[in-house]
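Okay, so here's just one chain, in structure tokens, the form predicted on its own.
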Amino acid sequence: MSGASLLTFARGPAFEVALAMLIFGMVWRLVGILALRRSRDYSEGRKTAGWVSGLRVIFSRSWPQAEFRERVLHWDIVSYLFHLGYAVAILGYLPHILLIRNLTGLRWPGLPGGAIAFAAGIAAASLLALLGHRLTSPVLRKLSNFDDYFSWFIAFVPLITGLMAYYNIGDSYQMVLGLHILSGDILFAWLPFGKLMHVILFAFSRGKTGAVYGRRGAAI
């Protein structure tokens, strides 16, 4: 295949299936999440209100308590870097930016290109320094499985190609591009089918553990 086939591939056909993967599978998971049967809880509720809670916990469990700070906080750092330097390179770059406001009719400025390609080198060197974190770890790699590893890869070869398409590496242009744009669409697809559907779940996960406790009176 052309790098031009490619890239009207990437573009059109398989943009569509996974734009259309990546709704109906969130809408899934988050339909069958609410729809999941609860017991009833019959104890007295204190005077704080659930939801005061529960935003609460979503909030103060983004940084790690301190009975174990010393040993996990420099990995969380990296979490926080990679997550950062993905969210500038997605939404701050102009044309990610164009194709939200196709879809949405959403738009804000964007960032300089500079930045753009030091925020994706910043995730990118983050997503090697967690991976390595993970196979040399005899904790992280026993709980490790296929999910990780393949959610790792689909979020890191974005970052590569977008990098080698900015700085026009390859000998195709066109090719290089075409694998970014088919990477991106990948990408979408599978999010709402493996752990990186965490960016959304993890307020919900949150939210009720925190709802929940502060509803017992549980220090939280």
Second form
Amino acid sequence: MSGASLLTFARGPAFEVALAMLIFGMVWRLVGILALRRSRDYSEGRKTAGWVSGLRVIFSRSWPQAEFRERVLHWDIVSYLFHLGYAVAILGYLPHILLIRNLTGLRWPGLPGGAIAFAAGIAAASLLALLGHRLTSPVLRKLSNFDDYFSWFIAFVPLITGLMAYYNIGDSYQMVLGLHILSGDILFAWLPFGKLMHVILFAFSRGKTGAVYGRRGAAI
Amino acid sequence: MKEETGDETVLDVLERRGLTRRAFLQVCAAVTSALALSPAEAARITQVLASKPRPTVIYLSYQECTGCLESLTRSFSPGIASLIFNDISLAFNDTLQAAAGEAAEEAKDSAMKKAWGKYVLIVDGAVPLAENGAYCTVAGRSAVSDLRHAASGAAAVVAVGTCASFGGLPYAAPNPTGAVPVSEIVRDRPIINVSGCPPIAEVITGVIIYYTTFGLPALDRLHRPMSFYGNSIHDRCYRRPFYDRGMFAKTFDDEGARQGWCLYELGCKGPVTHNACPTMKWNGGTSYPIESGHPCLGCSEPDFWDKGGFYRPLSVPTGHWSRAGVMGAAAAAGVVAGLGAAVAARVRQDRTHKPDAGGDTNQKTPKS
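Output the form predicted in complex with the partner chain next; the form predicted on its own has already been displayed.
To see the whole picture, the full complex is given below, headed by that same chain.
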């Protein structure tokens, strides 16, 4: 397949299928979770408004607890670097903004290409460091399965191909751009079906935990 | 005498026309400059044009709009254009020549016979294959059979324009005539694709001169000369700094457009288009489409008609399906699947343990 036909495929049918899978998967998982039977709490609530604790926990769990801070803080920082770099690269680059505008009608000003490349470089380096940590930590290695590695790969490829396209690395720009968009399509399609769904579910799981324990009076 | 035997060189022709050797050297220098060759190559061009018999060029037109020939005849390098039309033997071109009908066909057959195996065949336009090639016939013969015959006696084939190179407009979906590019018919001769809709005049003439002087130029994977198609429009665009700084025109008449900012958002295909427009420019180096405020259409690339719209930015999906339909159907299917999964989970819960009256139904029975 030539670069031109790959690009046309990635921008055309592949994107449509990926978008359909993204929406289907997200709705399926959210409805499936939200429609589950709720457990009843027979104890008298220490607080009447557990949802306030739920909201607080969504944010308070974004930073390591004091007990663990010394051990994990540097990996949290690396993780933040990845997430922030990824967000800047996705939301700050005009070609990406134009895609979002096409889908939602929303738009905002873009950042200079150099800033985007820097952010993407930081995100890629952070991802590599996090993979190294996962592979070298016996505990993390035991906890990891195919989903973890595949999700890592699916998140990493768009970064690298995007940087390659920006710096015009590779024999054919069209091929590199086509691979970049196709890898983005695969990321869209896979997102709801694996651990990458945490981009949405983290708020639900933290909120639920915070609300339950807050109602019981736990200091969280 | 040399004229009769076909051994006449370009220098011979020029001398016969009363041009001095100095004028000949000036033409060679102009050719070298237009081809962006090193000064050392000027000597080689001079030597070749002065010693080798002048090549015969046959120009055939099929499914095309004559835009490429219009471009060629409006070359702003008179030295090179003159070299092509007067000094290199343009033996047949049905649009330019005075002869018509049977006389024209005889002229073509005679020129081909005389230089069989040695002439340069220039093809302009795509070739239709549907209905046994009935959609384009020349002198009662289908274009495909005409091309096969002409190509079998050619030393090389130069496909001029995107139609001849990649199919172009006739090849665009739904391609009712079954049009194909020259390369799908001629497979046993070297092919140089000079794509563009139309190609820049100096690029067409430059390629012909280069081939007649040095032979086949270095080609990219689409068989286009690297010297003219080696860089993308984006790489050489004078608006590139605005792209890098994130400054884009949003409409054709906003402040960004007036300030000459990047046209990516207006659908510019410069990043994926290889051509010499930003360096050679058009109309004698006056400007090129982007300089005139219009995004690049990507006309020198294959399938440029079918890439989802000229004014749709490159990063935006081509959107052949109904976006609302796709998203709505996917969301509806997601709701059904989610509710189904939740109901299945509840049924499983009910089956795996007996709920007490008012008991916690989420409490699973411990495994023994």
